[in-house]
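Next comes just one chain, in structure tokens: the form predicted on its own.
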Amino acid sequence: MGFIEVFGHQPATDASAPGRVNLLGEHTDYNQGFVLPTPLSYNTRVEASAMDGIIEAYAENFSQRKVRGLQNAKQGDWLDYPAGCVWVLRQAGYQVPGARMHLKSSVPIGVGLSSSAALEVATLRALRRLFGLDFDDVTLARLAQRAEVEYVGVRCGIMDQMVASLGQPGHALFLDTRDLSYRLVTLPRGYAILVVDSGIPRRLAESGYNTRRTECEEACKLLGVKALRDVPLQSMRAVNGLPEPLNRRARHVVTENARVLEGVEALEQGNVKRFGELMLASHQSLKEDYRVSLPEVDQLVEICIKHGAVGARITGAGFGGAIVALVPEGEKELFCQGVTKDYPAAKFF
């Protein structure tokens, strides 16, 4: 049902935001490092009108309508995300009396394409228009992250919200998560970025994610740095001297930051082959050092390379979910057919 069918009147405004896939720079964002995501063609759309004292929303994907008071805490459901956006705006001093929203999304849920950040950014864009709020797109991304960390309770980095807010089609967003400086990097023409879902639910993704964060923090204490971002490649002897598994976790982050920097250079020089090699090296590091892959996901990466992908790697928090593959545009159909033959559970986005 549309906004009018649910609420009986026209929405005052609407806004949308995309899902994303990360090409390089996995698990570096909460280590104040470098990332290289790109927006996808899947979007979340939010239509909104003003309300007084409550948040009322209808999620078309779930055919559910929910209402929550402005002072109510999270309840562990989909309304936490738009409610968290209203909460964080009010916490920041913006005049938001309440809102009525209609939510509709084509971003696949649970695959690692950041459906939550798309919803947060779309909601904040709609509320910014609705109430004439004065903040820029970087501030919007910061507010979206705060909503997820402080209201929803997920200790996420800021990468997803930044690319949902600032990303442009056909470009990767090269982002320094420490100071939020960024620039757009043109993606190679003649190549398609495909997300391939392994069909394996992301087991232990949240608990595993939080464990990895804690391990990185412990490694920082032993290395005497504020963040693993501050450890150069030249200090690998000190990294390797850390106790297990901290040495592996730190080694992944340090080398992954270097891969992002080299990957940006490869893209700007049109060296697609090298970029693909860096994607594979990233997956190997995520598999062996960060230990967030699974045998089925590793198999899917190998199958994608076998059928013509220039590069492929797990994407997102890991422990299942999807991989990202860089495929020549003209070979996309044959690629999908070949992968499906060898891995029937694969789904393409």
The other form holds:
Amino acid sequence: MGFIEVFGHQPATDASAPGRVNLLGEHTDYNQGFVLPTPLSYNTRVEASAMDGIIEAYAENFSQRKVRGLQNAKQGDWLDYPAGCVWVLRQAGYQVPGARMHLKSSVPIGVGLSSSAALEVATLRALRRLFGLDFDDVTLARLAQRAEVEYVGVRCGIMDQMVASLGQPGHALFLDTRDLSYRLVTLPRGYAILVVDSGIPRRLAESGYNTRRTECEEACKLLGVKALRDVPLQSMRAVNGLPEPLNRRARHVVTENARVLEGVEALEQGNVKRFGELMLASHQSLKEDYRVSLPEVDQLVEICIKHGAVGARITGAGFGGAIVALVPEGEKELFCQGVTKDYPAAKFF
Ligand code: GLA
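Let's see the other form, the form predicted in complex with alpha-D-galactopyranose (GLA), since the form predicted on its own is already up.
After this comes the whole thing, all chains and molecules, with the earlier chain placed first.
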């Protein structure tokens, strides 16, 4: 059902935002490091009009309509995301009396492609237009992250909201999460970026994610730095001297930051082969040191390489979910057939 069918009148405005896949730089954003995500062609569209005192929304994906008062806390459902956006704008001092919204998304949910950031950014864009609010796209990403952390209650970094807000199709967003400076990097011509879902649900993703964050904070204390971003590759002896498992966690973050810097250089020099190697090295590090992969996902990465990917790695928070593979455009079909034969549960996005 569309907006008019649900609410009986036209929406005043609409906006959309994409899902994302991260090419390199995993679990670095909450360590003030570097990331390299790219927006996907899947997106979330929000149509909106003003209301007084309530948030009312219809989610086309669930055929559900929900209403909430402006003062109400989160309920653990999909309305938390748009409600969190209204909440954060009011917290930040913007005049937002309430809203009625229609939500529709083609971003696969629960695979690790950031359907939540797409929904937050699309909602904030719609509200910005609806109420004529004056803030830029970086501020919008910060507000979206704050809605997720403080209202929804997920301790995420800023990568997903930044790429949903500032990413451009055909480009990766090279982002320094410390000061939010960024640069667009053109993706290699003649290569497809494929997301391959392992079909393994992301088990314990939230608690595992929070444990990793705490481990990184402990490693910082022992190393005497503000953030793991401040540890150069040359300090690997100090990193290796940390107690288990902090040595592994810190080693991943320090080497992953270096891989992003080298990866951007490789892309800018057209060295796709090197970029692929860095993706594989990232997977190895996420598997051995950060320990956020699973045997099935490791197997899927190997299968992707066997069938022609120049690089492949687990992407997003991990603990199951999807991998990202870089595949020569001309070999896409054969690649998908080969992977499906060896891993029948694989789904391609
Ligand atoms: C999730 C979080 C991001 C980031 C990744 C891991 O997607 O939302 O902020 O930390 O995990 O790189």
